[in-house]
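Below, in structure tokens: the form predicted on its own, a single chain.
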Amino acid sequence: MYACKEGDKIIMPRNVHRSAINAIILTGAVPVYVNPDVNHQLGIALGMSVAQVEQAIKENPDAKAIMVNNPTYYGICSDLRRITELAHAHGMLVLVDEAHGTHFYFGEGFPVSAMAAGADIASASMHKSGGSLTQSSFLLMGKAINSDYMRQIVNLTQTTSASYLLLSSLDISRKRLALSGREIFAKTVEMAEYAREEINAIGGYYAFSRELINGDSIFDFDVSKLSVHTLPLGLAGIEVYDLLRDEYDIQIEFGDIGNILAYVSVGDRKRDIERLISAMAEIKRRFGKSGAGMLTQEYINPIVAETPRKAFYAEKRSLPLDEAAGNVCTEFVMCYPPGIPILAPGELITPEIIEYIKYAKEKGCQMTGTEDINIERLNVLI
């Protein structure tokens, strides 16, 4: 809302959190999506390549801003410094979703933080890796930002009844990390690396890390993220997630079609990591099977037919899921977490997307975003 008014363009990766597209609907800004490269072995979307951003700028020199994930949910980072330089050279602001990158500011050996890269605005979710209470986050601003105008913008969307519990938790956790963050996150990384090594030794799982770096769409990797590919075991990520919770009383961050993410944090102990490793070894022994017939693709490039705002507010009709192909969706469909839309308002519904939705439902993914909570019907443009 600070960077874009109605009709203004913003360049952004399509694998953004739903909140970014919600903001597009509220502001009336026009997204210029950069479809990220995909790692076909893991089925996950990567970062934006510099060449993709350059092309988007060339084709949309009137864009007001560029948005970047730093990192993605899986720990993958784009070349944020270079993208920032490109944006500023063309008079565009750089907005960074740093929900999963708070620790970049307090630890050592992590990918570059948004502010260190010269970005203009970053949202840093202190409650994820920083230890504050859920819903508490920081909005970080560079020198080019008018903080007084930003305060007016924030006041349009926030409650006037602030939670001092949340505010104090931000203060306490920030102080702790400012004083002891290096030691805390060195321990976190040590536990994550140990878990990664042990999980890979089990066989069948693939806990991926910095070996994926290619200098562009995977410019860097957050080694504190314990992302694990599960499909070789014949188990979807959401199935391993459910087994860990239901059979072993272990709650991890999320599971999707092909991967799980265990968030190793300031609150974890070595014995928690050992429990996780042991449980995953047992899951392989008890539940592992052939991987034949498993869907592998987490990310499907969308076909954008209308802006999110126009589609969301347009006249619509409801169709059974199986009859919706060929129509333009007017609502979100997503697995949450991670909250990256499978479909967003204004995108074409294809047979491939319908197959994906049905498969995700069958595997037990928590599906949200639609008016029909069972996702048996979709709202489409008339």
The other form holds:
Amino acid sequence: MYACKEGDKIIMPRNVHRSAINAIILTGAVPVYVNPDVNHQLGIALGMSVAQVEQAIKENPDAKAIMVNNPTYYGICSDLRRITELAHAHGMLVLVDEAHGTHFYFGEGFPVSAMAAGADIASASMHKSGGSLTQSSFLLMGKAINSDYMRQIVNLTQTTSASYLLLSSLDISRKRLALSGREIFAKTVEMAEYAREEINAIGGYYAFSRELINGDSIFDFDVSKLSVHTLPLGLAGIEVYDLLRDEYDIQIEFGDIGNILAYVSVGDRKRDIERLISAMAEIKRRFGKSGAGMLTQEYINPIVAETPRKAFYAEKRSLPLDEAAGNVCTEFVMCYPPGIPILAPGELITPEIIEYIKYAKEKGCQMTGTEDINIERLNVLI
Amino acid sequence: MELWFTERHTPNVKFSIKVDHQLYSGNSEFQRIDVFDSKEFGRFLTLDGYMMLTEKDEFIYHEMITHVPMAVHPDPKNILVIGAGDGGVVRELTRYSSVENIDLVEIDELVVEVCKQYLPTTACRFDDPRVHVYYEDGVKFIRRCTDKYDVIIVDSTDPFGPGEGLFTKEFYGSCFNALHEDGIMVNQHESPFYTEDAAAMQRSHKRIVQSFPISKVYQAHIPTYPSGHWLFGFASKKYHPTNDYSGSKWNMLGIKTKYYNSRLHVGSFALPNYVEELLKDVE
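Having looked at the form predicted on its own, could you now put up the form predicted in complex with its partner chain?
The next block holds the full complex; its first chain is the one shown before.
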């Protein structure tokens, strides 16, 4: 909202958190989506490739800003330095969703942080890897940003009754990480690396890491993330997630169609990691089957028919899911977590997307965003 | 001077032994280790302040956790022991000439060192050539074993602290996977008496029932453990602990014991009604 006014263009990947598209609905900015590269084996969306960003800039020289999601939930990083150079050369601001990258500022050996890469604004969720209370985050600003105007922007949506509980938890976490962040994250990475090695030794699972790096859409990888591909076992990520919770009393961060993500943190002990690995070995033994017939695609390139704002506020009607194909959706559909929309307001509903939604529901993903909480109907443009 | 060792059995119950003198106190990576001498119970070992064994009553625990599965299995050759750094289970196992291999997995090397030095009563058979000691987390060790052992003995501490992984469903499942098709797992099963211990006992039983086709519980009287009434879990893929048991066959082995005998073997599976109810509640 700092970077764009109504009608201004913003270049962004489509696999963003819903909050980014929410901001576009509020401001009336026009998103120019850069479709992310997809790893077809894992079925996950990757980072932004520099060439695609370059092309988007060329096609939209009037864009005001570029938004980058770095790292992704799975730990994948884009070439933030190059993207920032490109954007700045064309007078565009660089906004980074760094929700999952707070530890880049406090640990050693991690991918480059947004501020170090020269980005203009970054939101770092201290409450994720930083250990503060839920709902507390930092907004980081570079030199080019007018922090007083930013304060006015923040005041547009923020409560005037600040929570001192959250503020003090931010400060305590900041102090702790500033003083001992290096050791804390070294320990976290050691545990994540150990778990990765052991999980890969079980067979069937693929705990992926830096070997995926391709110099572009996977420019770097955050090794503190324990992302595991589960489809070769014939189990969707969400099924492994449910089994870990229901059978083994282990709560992880999320499971989606093909992967799970376990958030390893300073609160974990070696013996907890051993339990996770053993439980995953047991899930393979007790529930593993052939990996055939599993839907693999995590990400479907959307067809944008209308701006999110226009679609969201337009006259609409409600259709049963099965009859919605060919219409333009006016609401979000997403699995939560991770909260990346399958459909955003203004996007065309295709048979492929309907199949995906049904599959995700059947596998037990928790789905949100629609007016109908059971996602049996979708709101579409009249 | 009066020096007493005291363990809290519940927030309202304490158990104390008068200490003659302290022989050892040290901290490992995992826990605090202490060895005392006492007039009444002889030498005793505590971990994080919890009683592990005394010279006077350790035979009850070690005989019952070892001979019950060894007597049911018709031909136990390859044995895995998890925990048991004091050596008591190994001592009993080495009395079987049919046993070919004993793997002992203890997370804490210092426990074994201290026991070798101060508790020769139990730590006396580590030099038997059939015994192989691995210092690692049992949860990790067993994950890599498939169809390997005839008997697994889980001589754990309590379901909190370094041994807590040994009370989880993933661990029991790994044990199932590590046993031959006719394998038996026996575990230290906590006590049914005090409320908190009983809850831990039930949790443990529930997870074993979900992992093994045959899951029974047997008991012994161990004076220095909370309430003195202690249980063991008998989980098996094929053999029933009393129906498939031949006392006369075990008697022919000529193993001399102080607590265990063939009548007591059968009798130890007869449980008080309140214990049966606690178990049935989670089955």
